[in-house]
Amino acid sequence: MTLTFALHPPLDLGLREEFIRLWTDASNAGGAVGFVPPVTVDQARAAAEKHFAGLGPGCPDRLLIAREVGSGRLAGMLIFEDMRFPLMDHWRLLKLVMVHPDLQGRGYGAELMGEAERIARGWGLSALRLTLRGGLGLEKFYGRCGYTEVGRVPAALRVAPGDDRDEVTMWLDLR
């Protein structure tokens, strides 16, 4: 293994900065994380704090980080969603799932979303639910992983004028 994962580690000021940052570099090498380039590092704070917000103490959401074995530098991250809804209780949504551009191509995307499914397995969860940006090829990396296209929103993303893109929504099956 290449990565050393963390579930719902102390969110202190450096994680926080490195969660920014990660989320600005992500956005701006083009991952489809919320954003279009460019990205100042205050857009993603303004939009982070949001997140930890809903991952503080007491809080149904939880972070999920990867850090490079050796170098300790963080990898990638994603977040668990409550629904906060009981009738979805049995399932998270899967958000901001990134890994930094400098380290793509080295498994490290596949080794997140392996342990995001171990942890969803470990707490008795049905499924896993993300979604995504069509047209960048998502849905292949993302059915290697064993998910399933279970709907489509044509046109639901609209990332400049004239173009448009589909919301994807992504599916897994932990039963």
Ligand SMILES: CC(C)(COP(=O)(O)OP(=O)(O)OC[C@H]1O[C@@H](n2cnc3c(N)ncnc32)[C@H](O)[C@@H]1OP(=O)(O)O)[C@@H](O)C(=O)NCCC(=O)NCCS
The other form holds:
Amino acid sequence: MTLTFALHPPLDLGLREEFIRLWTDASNAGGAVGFVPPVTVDQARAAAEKHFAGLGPGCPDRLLIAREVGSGRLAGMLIFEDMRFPLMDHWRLLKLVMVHPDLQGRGYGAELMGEAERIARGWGLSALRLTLRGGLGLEKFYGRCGYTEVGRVPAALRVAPGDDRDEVTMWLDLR
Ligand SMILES: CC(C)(COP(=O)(O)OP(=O)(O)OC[C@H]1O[C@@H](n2cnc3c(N)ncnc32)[C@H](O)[C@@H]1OP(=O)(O)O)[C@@H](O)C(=O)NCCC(=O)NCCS
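Based on the form predicted alone presented above, generate the structure block for the form predicted in complex with the named molecule.
Shown next: the complete complex, the earlier chain at its head.
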């Protein structure tokens, strides 16, 4: 199986539901995308609405989705978030980078990040930035995608009482 990508697809009701389901499933499988499991669909829906607001007509954020060729299922996604600050208009923040837990470990995450880089270069951006939750090995994943660790705030994320994780910033220079 391989992936087909769509940038800034129409955010119709069907895609909104797929987005919410993917986020819920990835979170409940232990993914570090804003939640600590267990997460309900309703909790993901409430959080998703904030992202949908930034993806609407005239808004500057951009959704990238990956579908599996053949099944057509939503395999992964990410958002390019615009900082809405002129001094930071030359880069974008990647948010909600995820692959469905059934499909992880097949190279789809790396493909998704490669497509994001290709798009960013096409836009003429200078860099991509993202933050991650420490303790899961994600630095290695993004490192393989070419990103460099440029910042680490110790114990900034409290995922449970007594379980604080570093918030790590990664940067991909495109110049
Ligand atoms: C992180 C994520 C996007 C990676 O996608 P994936 O499809 O599983 O990754 P790939 O199969 O493309 O893996 C690419 C490489 O990264 C490595 N890798 C993937 N996930 C990793 C992890 N969590 N820790 C360490 N290495 C990892 C793989 O071993 C592989 O290395 P290899 O080329 O030597 O085999 C996916 O696991 C995911 O959606 N996780 C849940 C959500 C999440 O936590 N997102 C991160 C938000 S910052």
